[in-house]
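Have a look below at one chain only, the form predicted on its own, in structure tokens format.
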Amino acid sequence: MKGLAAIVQHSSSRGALSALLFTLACLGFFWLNGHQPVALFREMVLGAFGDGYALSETLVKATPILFCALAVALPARLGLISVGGDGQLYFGALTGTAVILALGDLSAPVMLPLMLLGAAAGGALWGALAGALRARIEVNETISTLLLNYIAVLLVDYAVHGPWKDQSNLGWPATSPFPAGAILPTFFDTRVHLGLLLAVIAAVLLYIFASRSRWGLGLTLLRSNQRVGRGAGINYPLNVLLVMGIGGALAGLAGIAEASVIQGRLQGGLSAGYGISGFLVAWLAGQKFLLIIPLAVLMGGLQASADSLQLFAQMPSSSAVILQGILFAIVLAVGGRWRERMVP
């Protein structure tokens, strides 16, 4: 009992400690830009957590951040570095655009499990493919998610800006309107999705195969030594496979998400840094995918606070940008022992 409260009180001053500095180098980067620190920083955090309507927005952004953030922590049990979450969410976002125009107007109970399994084949295949060449012919694959991120983008700037443009947009580069059975369903009168409620799930199912089941085990002793793994009978090439495709349905069911409800219609822009977002959620919680939740959240606060900083200060959206990147930093510098001692 002693060892387990010495634990907690370890992993509570170093999360103290990185939340002190983080607050502090926010009011340094408001100051810095010649606005007033404390008014600044307390309007960001009503921006992102002050009303219903700022917790709703909040919990719209987490949505794809934990998402992404899930498709890079499962192959990270592996040993694999994947930063392909964008890549991955377009190209889910394509392939089930693909189900809804090829199947037209259908009834939510037809169309929304066809469309998410469409944008979750998508995925997977954009994230096997790079699982694939690391396994067969030893690509690396944060190389290979990262040129593949700017494929998908093109992809989807290809088919909105040609063969699936809507001429009745005036010009706009986008696909028709979805139809209504294509639409996630929302909650309580807010763009909180179904999407959420699938990406909280898919942590929860995770954290049990991973840490509960013999797959799990296989992964982490393939990841630690994978001669002794390959010699207990676990095959490498067909575990690369699984995790990189799981994690990369992930990201497509957030790619399609966002063109259902946010965007409504297949567009260019769909993620607004989700991907590296994500990345930097899973590093943060140390691939501990039940810990992922709350920070994707709070990451998603971060972003949502963007609205503020441009309402009140007229800082560009970007500027969010700017703190994940002073977060990430912060932490790094801290040291990420804190993490490794906390529930997986």
Given for the second form:
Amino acid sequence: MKGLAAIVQHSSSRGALSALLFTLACLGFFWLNGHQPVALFREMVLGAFGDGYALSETLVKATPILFCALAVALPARLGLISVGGDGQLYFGALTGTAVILALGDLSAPVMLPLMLLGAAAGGALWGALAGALRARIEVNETISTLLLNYIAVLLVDYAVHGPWKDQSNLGWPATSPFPAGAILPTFFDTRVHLGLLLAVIAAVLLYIFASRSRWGLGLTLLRSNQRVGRGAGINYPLNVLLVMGIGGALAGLAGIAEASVIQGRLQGGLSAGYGISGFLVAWLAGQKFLLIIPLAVLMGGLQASADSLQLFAQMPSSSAVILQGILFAIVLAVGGRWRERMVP
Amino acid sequence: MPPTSSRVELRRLSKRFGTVQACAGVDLHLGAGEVVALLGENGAGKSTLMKLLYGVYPPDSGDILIDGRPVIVDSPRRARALGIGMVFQQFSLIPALSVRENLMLAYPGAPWWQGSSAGAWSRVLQRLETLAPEVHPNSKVAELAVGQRQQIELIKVLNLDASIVILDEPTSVLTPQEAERLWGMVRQLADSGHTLVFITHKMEDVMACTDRVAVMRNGQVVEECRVADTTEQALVTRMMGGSLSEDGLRIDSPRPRAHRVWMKNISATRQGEHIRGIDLKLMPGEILGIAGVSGNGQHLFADAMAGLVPLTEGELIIDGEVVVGPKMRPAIAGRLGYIPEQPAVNAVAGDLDLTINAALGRFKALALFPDWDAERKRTEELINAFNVRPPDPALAVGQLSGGNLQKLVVGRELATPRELIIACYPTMGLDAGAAQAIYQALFKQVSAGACMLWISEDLDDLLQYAHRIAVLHAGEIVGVIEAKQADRYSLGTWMTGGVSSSQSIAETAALDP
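Counterpart to the form predicted on its own, namely the form predicted together with its partner chain:
Once more the chain from above appears, this time first in line as the rest of the complex follows.
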């Protein structure tokens, strides 16, 4: 596996270069905005990791990003580039909510598994839809997942403006608050919830299966030489459906967790760009499942620190999005031949 | 041979690539206004020889004389200055531009902004109207048929004032009608004084439009004669091989037994290529050679039997069980060893290491979590058994040379006992020692009861080792014969589509149990 080791080394040195350039770009951005760059950078870091509360909010943001990053990294094993994290997240939230609305007030031990299953199934369906189009009629999965994002977001909008709208809630388009049994447990009096644990377990399991198992080898093989992979008896269409479906299921879990814990109901604006943040994380990590975990936390920190930028420097909270954009551009530039970067 | 009227004379030209002697001291004369066919199988050295003349590679030794004067052709640019032009199999046209734009782009000394120069364009237009009257100068190249694109490519070469034109396998991409059109153009050019070299492995090209034919085999011209003085059969025979070599390898005839493998009425289609109604039976321990001129459906047939191309009709039956058929998932894992042509593309994942690639032969039998230490040991054994160099199980397979890659693939496919082995040119590009090792591995399996389908263009090998030889022509089996009773001549006839001796087929049918 010398070749693999070389790729790992190669991509992590690229990662270090990207991080350095990004720090410099942050400092420059603050300076251009008329701030003490180093002091503000320190505030930003503290705002993300400075105390228990900041850290907990960072982990809250990191959870959906982690799920969505896995939803990108798994299809990438097969050479597929999915940008459908957001759509799968929304559709999972929609089907998970459907389960809650159908079952009503049940105790958590019954409700939670059913709700999570419902959301996973919805996300899986949304991912597998793009997978089926790819496998059956060679529709480019990047385009189809991108467009399915809009459909899923608008479906949620439709549901909360129309049939599922809580009439007692006057003008606000949202479902009625979820019953107590449908709220995922949280830890240590923070908003950090069960979803984080599930996402980390998923990342570890995917790592084990993708790098050690025959199935993972089959994916690598199909990506390298599809003809030879098929010749070895590996079913390409089935595996496209599998990776897109499993990825979608994970993003769907992110969706219902956001609705359940963070919003307490289903409403629009569920995702703060988690899908695209997840794409960025997956890519920064060179599609390596374990590396995705810390990078998702860092990305969560970047988003959480937007508050401290607002507070200390009166910079708009969208600064975090700008910084994320800068990060993305830097990684693109450092990555260069980015298709090659998709190789784990 | 008329050396005085030679436009081009090649003297003792040699070129070696690594261990392969692509051209070994070739002499060739090209006369003014003459069309010479350069005939030979894949890898015979025809293209290499012409690329030496066109300056693509420098020769290792030998001389090139043009109009009796020795010249050094060190680049295609130099070749063009000497009046030599070459039309490659890969066209270099810009599809989004019009015919006119493409032609003017390549016009000598005329950059694109001078493309409207009336004088130059009228000369080009005249040529276009003479040679390709049905092509409109304002059509986009993307809208043209392949044959028309080739005509444009040829006109591009003529615009460079080439009087010696080399056509590299020009009919391999053409329909029969387009090929006829091309033959006409070739004769037209020869009549106007051009010298043409027509590289081909198709007999019909030779017969249709060439004056003289040089047959190449293993980097040498083995026959040179006027087309009028020879026959298709004689040429095929020369193209396919010289004398039998004795290497002491023997494989016994199978004892007559019930059939083990039945390829029953196989039909399949891929990208315009067809095979139709192929029906063959093999006994345990039998080697059936499939002979035929390249491009007659061999590769489709092999892929179809390996379950890589869906069958439109028919079944592959092994030991009474249907393992490949229409609308079913092939059940051949572990039973079939397949050595495809071009293994670098068709048999391995180039960026993965030797260990993974060696494990592919038994992918379905791997544990859910494979024991990679054990796999590495197996790979090391395979590397030693077949002398794969360099012997590094962690090396990416793409780093291996062609011959070592071939050894790895053969070793992998024969690592476990197989019921059916399909081998396409299993020793192509290998030196004699490595070829010997591969034959031994193949014959060991056959002696143990495996059936072997051996696809080859080398009649010598088939006549020496195969028990029976079936000839594939235009996607159909035109004849099957016991190798002992076969001779080059009748096989050659079958390979060109003719049925010269119905007697031998009848005989074979009677023998075929």
